[in-house]
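Consider the single chain below, provided in structure tokens and representing the form predicted on its own.
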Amino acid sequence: MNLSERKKKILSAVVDESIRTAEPVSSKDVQEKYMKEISPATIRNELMALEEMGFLSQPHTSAGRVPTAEGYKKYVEELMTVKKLSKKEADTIKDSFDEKLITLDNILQKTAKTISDATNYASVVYYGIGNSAIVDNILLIKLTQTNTLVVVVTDLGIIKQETKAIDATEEDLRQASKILTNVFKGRRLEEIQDNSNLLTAEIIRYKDIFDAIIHIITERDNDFDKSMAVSGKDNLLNYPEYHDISKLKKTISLLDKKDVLFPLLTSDNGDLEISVRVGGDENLGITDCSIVTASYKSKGKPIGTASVVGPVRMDYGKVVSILKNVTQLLEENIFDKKEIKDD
């Protein structure tokens, strides 16, 4: 729905003021703080029109207006200005990554806390090498007489590792590593399916290991606890929206149910580096919160996402700026330096 330039300015003013105050916005507020050149009567007429179009609502007859979910969507899609971080804010974020982070768990936990501290909302950070990664090596490491560590390494790093009950000598495992690496090397993860069409007579004897590798590749995104970190749930208590216990419970429940949260953070968004899901969507299960997600990459390929979860009345412009800053630091200072160890 196309809006006139004046309606756009008024809707933007109502959203900005609502984000700042958490209160309904009157025509007088808009006139005095944003549009002194326009009369309050004209602004009232435009507010009524925006309400009829579904972008604003009026909680009470004598109250001002508040943005609806559709109003916030319009704001995000067309009107939002990404706010530049202050030097202090940018330095604080950068300093949080000065500590040497060499394990995946360290990185996820530190990044989630940095984002939640910077935004004062909840945050979720996910790591999972995408389908475009290419298998580089298969490692089989003998742990005990009957246990073997199976590791799949790609051009973007280790995707996952599993311990399997395999009774084999170290020499057998070395030979199996070479043979299986030859089978899988150079294949994109998306090409490898849960079947045995790659089996040859040469590797029939290693079928258990072969099946373990197929399982690691096809089920790699299901280990949510190890690949996802959540921080800042307590921050939500700072917002009046969540003084309604039922709304707070719904949002906290979403953050606790990683299998439900996962599709919201990782669904295909095409080439978008920033995805904004505005609340009020029953189908997505985010009626009482919004989610802003940024992807981060290694070698130009997506390997994870960093997200902010907060009220629909979220400061989207600042959140987007913080996520861009954090994901850039992740890409430049951590994932492209190859210093990460899988836990």
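Hand over the structure of the form predicted together with the DNA; the form predicted on its own is what we had up.
No partners, no molecules, just the chain.
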């Protein structure tokens, strides 16, 4: 569907104004704030046409226009301008990554928080561990008499996870650590998940620890809860569309149901860096919110996504800009950097 320049300008105006005010937009509004050169009556004609095409709708006969999901989509795909972040905004985001982040959990959580703080919406960060991480090191650490910590370090320079096992002397552990590292080093995590045939005669005596390691690796991958971090749910309270508690609940509970969320964050991004799902999308009843997702890569391969969840009336231009910014930082400073710099 191709629009005349004027229609584009008017649709843009309506969406911009909707985003700003959360109210239906009248022909007069458009004229006064966006196009003084033509009359409201002319604009009304155009609005009718745009409504005809499915981009706008009226809550009732005598109300102004509101963009439909289609309208928002058109706006996002063709009309909007990605807002450049101010120096200050960019710096704030950059600074927030200077903290020392060790575990994957920390990184995800911190990234989500950075995004939700910057956008004032909710955010979800996902990391698909199964994809590309390669084991670097298996550490066995004696905490107390019968208590051992098992740590898996991957090639991302990041500790994978931690758990607890039992008993063994310190020397024992050193030995086991060496042998197990030998077995796992260089293998991709997804590979390890399947092939339990790594269990050779040599390491059969460390079966306990072996199992713990397998458990660490598979657990994270199968438990959405552990591969996603959510932040900023409270931000939603600030938007009038969520002053209706039932809508608020719906969106918040979407953010809590990681298994429902998962396909929304990962499916068919295709080659797109950024994908936008505008509320009312047929999928799974996300009617009262929009989701903007950006994927990030390590060594050229996509390994996860960062998303913003907010009202359909979202400031897409700003959100896209922030997501691009954050995913770039993630790629450069965290996931494609062996050495994490100290302060």
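If you superpose the two forms and keep the largest set of C-alpha atoms that fall within 1.5 Å, you have the rigid core. Only a predicted model underlies this, so the values are computations on that prediction, with no experimental measurement involved. Numbering follows the first chain given and starts at 1.
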property	result
Core-aligned C-alpha movement of residue 187 between these two forms reaching 2 Å	yes
Large Cα shift (2 Å or above) at residue 210 between these two forms, core-fitted	yes
Core-superposed comparison between these two forms, residue 63 Cα displacement 2 Å or beyond	yes
